[in-house]
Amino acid sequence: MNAVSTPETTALDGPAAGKWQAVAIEGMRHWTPVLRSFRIPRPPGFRFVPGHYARLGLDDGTGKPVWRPFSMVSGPDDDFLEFVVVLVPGGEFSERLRSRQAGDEILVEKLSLGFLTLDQLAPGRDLWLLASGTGIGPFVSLLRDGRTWRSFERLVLAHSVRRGDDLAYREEIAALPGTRDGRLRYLPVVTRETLPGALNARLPQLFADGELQRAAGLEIDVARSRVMVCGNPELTREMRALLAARGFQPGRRGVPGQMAFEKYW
């Protein structure tokens, strides 16, 4: 799911009386049977940047909502908050998100968290994107956003899923500007399947093999790349620990590193 590292079987508080607001979902788009995103108006005075979540509450009619942590997709200039979801089976959020449709109402937390966030890594040349699954969704944020352009000379977004039809977002990240000039190369993985001008392998594997870096014509070294990896556990442990056996950190309190952590799980 898309949750910021909170499983769907894990119960969360909901915020405080006045610190939310019921919003209608204003579209929803549907990738797979199990894999959609959603627009809601964005509420008056909600401030984020690219890799801030915030949570969400759907109501079921007991008044009792349910609430789940969701990384914005749409960009901070945008009127609306976009999110995108897999539906997990038997979830107590997803199977009351599976029936909803435009103009169903949506609970919004006024507040919005997060660290994954650009203000965590050091100056650098190049940013490289690691995602699995909906972990895409503050990446593409970050490409809604000037300043990620602005920051990075060369950016390199890499998405991996298990098959074709889960790649989220692919045509709008293949037409941006920065694909068509360079600037940005985008490898799409698909693990389970062959797909055409895809990648077929763990992320870990392919930067450990090098396979990575040649597709996107770039090396990773920690005097100039700054990296940033959104997704299961699996991937956010192992990429971590290959980092760091190249010298790349983490920021600590206050002090910006090279690199930076989301576990979407």
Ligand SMILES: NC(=O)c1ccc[n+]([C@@H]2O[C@H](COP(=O)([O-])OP(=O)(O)OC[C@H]3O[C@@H](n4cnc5c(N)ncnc54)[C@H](OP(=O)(O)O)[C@@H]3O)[C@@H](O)[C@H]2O)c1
Given for the second form:
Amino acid sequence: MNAVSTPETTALDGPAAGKWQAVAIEGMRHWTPVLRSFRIPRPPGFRFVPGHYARLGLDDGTGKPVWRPFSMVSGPDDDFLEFVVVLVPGGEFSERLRSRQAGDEILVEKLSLGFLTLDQLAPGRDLWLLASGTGIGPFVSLLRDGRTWRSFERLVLAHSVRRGDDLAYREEIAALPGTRDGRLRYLPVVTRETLPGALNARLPQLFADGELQRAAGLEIDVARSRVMVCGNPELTREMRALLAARGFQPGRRGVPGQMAFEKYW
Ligand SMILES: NC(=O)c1ccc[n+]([C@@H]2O[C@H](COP(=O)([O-])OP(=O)(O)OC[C@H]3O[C@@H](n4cnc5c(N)ncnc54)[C@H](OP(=O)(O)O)[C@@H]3O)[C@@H](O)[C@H]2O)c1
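Can you now output the form predicted together with this ligand? The one shown was the form predicted alone.
So here's everything in the complex, that chain up top.
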């Protein structure tokens, strides 16, 4: 496993010379001792689509930066880039990031990439966003983008974490106008303790049992539902199989589908 949650589709090599720049970290938020978000200024000309990731690099003075890909959490029109990271003991990038704070330097690739984007999905009525751990990041970016709200009538965001404290962005999501007016149903899922108001089993089981759909007050069917899954690779594998059995297909060669995935680490 990589040092931190990373989309596994990307090589861990750094970008070529001239394809990255150094910026100062603007702010760091500690959700738990091992879970944090940070912001950097958006480099001039840096454009991305929600769901994309870019490589970040940390140099410890040896001139050999360690690079890892991270999904953007910020919205596409924000003047900052935001990322969410879980620190893994002994991880090369994690150990370098652990002591970093606002004002410290980080390297950022000038390009962004990725397939967990709305263009991978055929038009539909309901958008389901299923995340585990830091897989919430690209979905927060999607929710910060007006296009997402214009593209679907109903949205469901289910976030599976071990403990309640790991529910990063919970308050921001609960405060969204779309949550308050009922267009977005936010479903926290906490698997290693009991938290009032949260579901308490892994997402594939909740889906297979219909508990997820009952909690959202919506069915999941291929005619009207579009599903994005991001996080633990086993979770993405299991959800892909369960959804495929109900007729869902991923986008292929420019033909949009009904489901899209990003595996982390
Ligand atoms: N979060 C922490 O406090 C912490 C601390 C130190 C290191 N780390 C490391 O960082 C990495 C990421 O940790 P994380 O807590 O963000 O992610 P995680 O271990 O993947 O857990 C996040 C959520 O995904 C669920 N999950 C795990 N495997 C699944 C599967 N096969 N199918 C469906 N759901 C599944 C977990 O349920 P279960 O609870 O049932 O597993 C939990 O609800 C891990 O390798 C971990 O060892 C995390």
